[in-house]
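Here's a solo chain for you in structure tokens, the form predicted alone.
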Amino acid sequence: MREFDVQLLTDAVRRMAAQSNQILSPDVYAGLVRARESEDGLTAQSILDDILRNADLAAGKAMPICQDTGMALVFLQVGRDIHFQGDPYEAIQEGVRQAYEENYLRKSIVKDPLRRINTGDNTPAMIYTELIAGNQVKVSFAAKGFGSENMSQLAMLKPADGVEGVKRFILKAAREAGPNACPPIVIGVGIGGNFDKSALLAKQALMRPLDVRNCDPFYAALEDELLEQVNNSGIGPMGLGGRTSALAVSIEVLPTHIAGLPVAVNINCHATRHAEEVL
């Protein structure tokens, strides 16, 4: 059994919250560079040049990539041989507080969805926990802006809708997002489970590096097909036309009930801010 000081969580979350808001991860930066190289329209090229220039300035000056510095999402994979010394959830919230205060990141969270009073420190973070083998803790952090989050959709399809129905729904969600999610977007898809689990799968799919495909060849091929179709839509960077409407489509799946086919789509903007550490 490993005794685990929760201060490690506070420090890791503080680092990742600052890093993900100021520095594009290498997979996202590379994806944007590839998108720029593939564009032949002057407007699309200019927009992608501006996106890359903005990323370079943010990294060089330790400033936010975007004014919406997001809701903090933390995925924990906790080894079963870990014994926490202290409250891990409060340690995570403290890491968010410190990062958003120290780095002048916008505080966007309201404590009640209808009365709308700001919490003043960007907490609470949304925390998702999974038990795994071993004595380590993997922490994945995402700063989720709501221009893209608001474009999320979920459908309880019929099994008879099959793969074609799933494709139609995903493409519909991408088209309806249009310019609102600051394309080129990243599309996370969750298929299976139940109503709530499919939505979580879609969000987890967005944590995958853009250059990593689903390990099942069937779903990897479906990801590639959907990405091609989204990019053929003509939405383009910032919705002003072009070859690149999305950087990636990532699909995660779970078993489901014989009477159901849940499908969820969660969309990220072009920044797709995420980071991870193993402690």
The other form holds:
Amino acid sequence: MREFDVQLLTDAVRRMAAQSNQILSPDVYAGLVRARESEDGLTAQSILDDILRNADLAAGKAMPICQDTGMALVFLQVGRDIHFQGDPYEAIQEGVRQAYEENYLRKSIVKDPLRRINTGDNTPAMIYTELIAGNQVKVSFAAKGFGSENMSQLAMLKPADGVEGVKRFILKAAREAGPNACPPIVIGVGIGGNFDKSALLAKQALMRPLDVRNCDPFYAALEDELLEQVNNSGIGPMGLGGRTSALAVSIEVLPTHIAGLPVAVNINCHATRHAEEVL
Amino acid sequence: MIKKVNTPLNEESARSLRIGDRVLLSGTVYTARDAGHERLYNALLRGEDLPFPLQGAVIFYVGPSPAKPGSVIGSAGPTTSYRMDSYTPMLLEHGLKGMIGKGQRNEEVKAAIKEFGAVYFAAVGGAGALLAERITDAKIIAFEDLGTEALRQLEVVDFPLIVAGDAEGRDLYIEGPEEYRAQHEIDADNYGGQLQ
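Could I see the form predicted in complex with the partner chain next, after the form predicted alone?
Once more the chain from above appears, this time first in line as the rest of the complex follows.
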């Protein structure tokens, strides 16, 4: 049993929230550079140039890449041999509180969905916990903007809809997201599980580095096919026309019920902000 | 082509802009987003004066991140425009001439842009640090209680924009992707169906 001081969590979240909001992760930056090279239209080229210059500027000046510094998401994978000294959830909230205040990040969270009073410190973060083997804690952080979150969709398809039905639904979601989700977008897909697990899978798919494909060749091929079809839409950077509508499609799957085929599509913008640490 | 445009906009200059034009905008613009629009709209319904002159005004849909000490403003990119659509036609009727945001507008907004001779500009979403560089002054003029959503008066210099909706009723969010597909000979079967 390892004794684990929750202050480590506060410090890690504080670091990752600052870093991910100011420095575009290398996988996303490389994807945008490739996108710029593939465009032949002036509007699309100039938009991608601006997006890359913005990333350089934000990193250089320690400014947020985007003013929507997101809802803080924290994925915790806790080794079974960990004993926390203190409350890990409150430690995470404290890390978010400190990072958003110290780094002049925007506080975008309201306390109640209908009465809408800002909490003033960007808490609460949404926290997802999973138990794993060992005595380490893996922490993944994402700053999730809502321009793209608002464009996400979920469907309870019939088993008879099959792979074609799944493809149609994913393409429909990407099409309807159009310019609103700040393309080139990243598309996270969850297939299987049940209603809520499919949505969680879609979100977890967004945490995967953009250059990593699903380890099952069947789903890796589906990811490639969908990415090509989304890019054939011509939506392009910021939706004003061009080749790069999406940087990646990432699919995660789970077993499901004989009567069901849940599919969730969670969408991220080109400022896909994620970071990971092992403690 | 790149056009230099100054605010306030008059109807003639708004009507002269065409979708796809790249614009460098200079002068005063006002910020408002969801909650600010609700208040402006209700003030107009009640026949009250607004906190700024709407005639010829340009509104930027933005909720900036906080300014660091010594900075004018934090990151300041556009938010998605459709959430303001239900308030926009009335603002256009009362003299608003330009909007800066991102994403498609509904038919009512497009019709009002055409009727009153206005223009809808797209700024690059997620380029908040880059756009902040072109903002030389920012002050809160109303609705301070709304925090990031407070109504601000900004001074901008060569603010980089693309005309996305023009007074002829054209929409670059429709025509841009269509043109790409036509140029690359992509038919509907190859991207999962019609876009609209």
